[in-house]
Amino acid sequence: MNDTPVVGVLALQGDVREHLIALAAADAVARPVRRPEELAEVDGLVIPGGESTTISKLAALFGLLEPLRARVRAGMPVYGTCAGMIMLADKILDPRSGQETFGGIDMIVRRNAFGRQNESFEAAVDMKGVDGDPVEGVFIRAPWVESVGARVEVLAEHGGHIVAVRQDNVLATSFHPELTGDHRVHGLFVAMVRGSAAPGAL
């Protein structure tokens, strides 16, 4: 890989072009995935928001369930945000009927758990990693973590709640950076995307 890594969005459902966009600006090259043979070919995936049900669900159907979790399992970058960060725990506290996982982070999630799509917000988020003034995290029906194992670790907080975890190459928020115009966040996640291929690394 040279230094421009190529970086998937799944593109089942959500909100798809504004992460497109901000990988772009954060450097990567940004390409929509939505068959096995297309995540074949990026160096690291995000997962969007969106209904964490009817990616499960979508996922399933297009055949990338079981090959995306090989590649998590195997080290690929991965980020979710929102539903993105319900699909990426290793367990949902009240899972839909049905309701799989990617799995990657050793934690528990509650989903819509900072209320409904009426009740969204907006709110300032310091979050490790992300030099310079705190994240703005936009809260759309947001899960948040319950708890997290030994080898994830801790990067936001909000409320007392946790809403931005990482371990090792899959890193998770609540909130929806993609939303506005600011892209460390995704800065963050490309720097992982070009950590992992770097020699000696996973």
Contents of the next structure:
Amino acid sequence: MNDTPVVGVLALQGDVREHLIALAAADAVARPVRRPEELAEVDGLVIPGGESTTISKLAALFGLLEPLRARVRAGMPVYGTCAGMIMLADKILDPRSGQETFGGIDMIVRRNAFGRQNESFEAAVDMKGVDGDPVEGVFIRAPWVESVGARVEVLAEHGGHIVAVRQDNVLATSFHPELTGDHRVHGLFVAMVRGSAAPGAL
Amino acid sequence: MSSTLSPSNQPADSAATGTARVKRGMAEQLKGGVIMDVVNAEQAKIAEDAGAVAVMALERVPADIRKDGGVARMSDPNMIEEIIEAVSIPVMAKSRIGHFVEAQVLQSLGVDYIDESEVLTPADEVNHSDKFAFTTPFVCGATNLGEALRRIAEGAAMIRSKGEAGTGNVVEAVRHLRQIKNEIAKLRGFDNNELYAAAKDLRAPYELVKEVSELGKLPVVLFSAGGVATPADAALMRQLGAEGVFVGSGIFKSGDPAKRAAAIVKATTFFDDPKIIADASRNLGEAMVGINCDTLPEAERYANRGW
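Let me have the form predicted in complex with the partner chain next, following on from the form predicted alone.
So here's everything in the complex, that chain up top.
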């Protein structure tokens, strides 16, 4: 793969713009993805923050569920933040009826686990694979990871709960690095897309 | 970005709640989505199943407020709690302009956003609520850039163009969104000397005017509201630059709310794809009847409330 990978942002709903900016700052060619043919043209994909029920419904309606699952199974690097983390979980603890995920990480997530908007918060998070200062974690009605399978690497915790994980080429955080102007987590993901950040080598 | 954190909202584990980033960031998560007015738990579930990103809990949709007349106030806490229980998406609720005690009540109920709304009867004809005093973020309406920036200066974390709620007529929504976008575009070309005068003309803080001039957009998310009744209306507002839409009476005053709600969600996501909008517009049943805004008496124009 060449040095400037093309990374898509699933643009059905959510904070797409902020991810496009962060990816461009991390030296990727960033573009929105709403259709199966657009998905076929990217080397990696970000699932943004948003409402997981809305993203799930629109992905099913517009024929993206199966193609996306197939790309994830085939090893395409994917990164999900908040709602995106929920979409990458193999299992949701308390799904709305019929809520589907793309899967990719052997974990169970709890939606809105940190509470409603009044409980949304910012906190410093030490994240494996991100050198230097802790990242500024912005948690908005955020999920956490209840439990992970043996192949999942836990990258960060907050208050005793898992908030960042990686399994092979799939990365997920409960929080929103795209809202902070600190592009190191996107840098890590772009390195994964380039194939230079092997799993377990963090 | 500045933080509005006060020491009192700082729990022991050094997590900071109610910051500007958390409040504005919440609205960022709603972008590209549809926020729907609902009056009970059953409607809230229909909205969630249709793909709404949030619901606005209120006792009467604006079309009924128009019909019934009288003073329109904050909704019954029981009704708001039932809606919070019924869905997992965010729940917003309206307070009257300047009625900060209604806002305190809504915050205590755990709503995710407070709409300080001209659709309800204003409680104060001079002052809006001090929105920095709350952990819960606020969305406010605006008809032009100056009004939007005054609300942001008071702590609003999201803006919606006002339109004319409860009419099913998109004309005022178009007018207000175009006004805001045009005024932002004009600021883009201004040099520093001109920005001071612009701030005076806009009756808005210079710092915010300068920020808008640099960003080429508001520093918070901008949605459109007031008159969207069809999938094409929603897509129109998106193409004009709204980052998402509020739909009030347009859904539950129509013939087939579930179908219309889902259709408006589709058209909001694929706002630039006429084929998808066409498909979404098929066989939706009757749209709400609607009111022609040019026959609406001045006193019945909600957009004139707030300043």
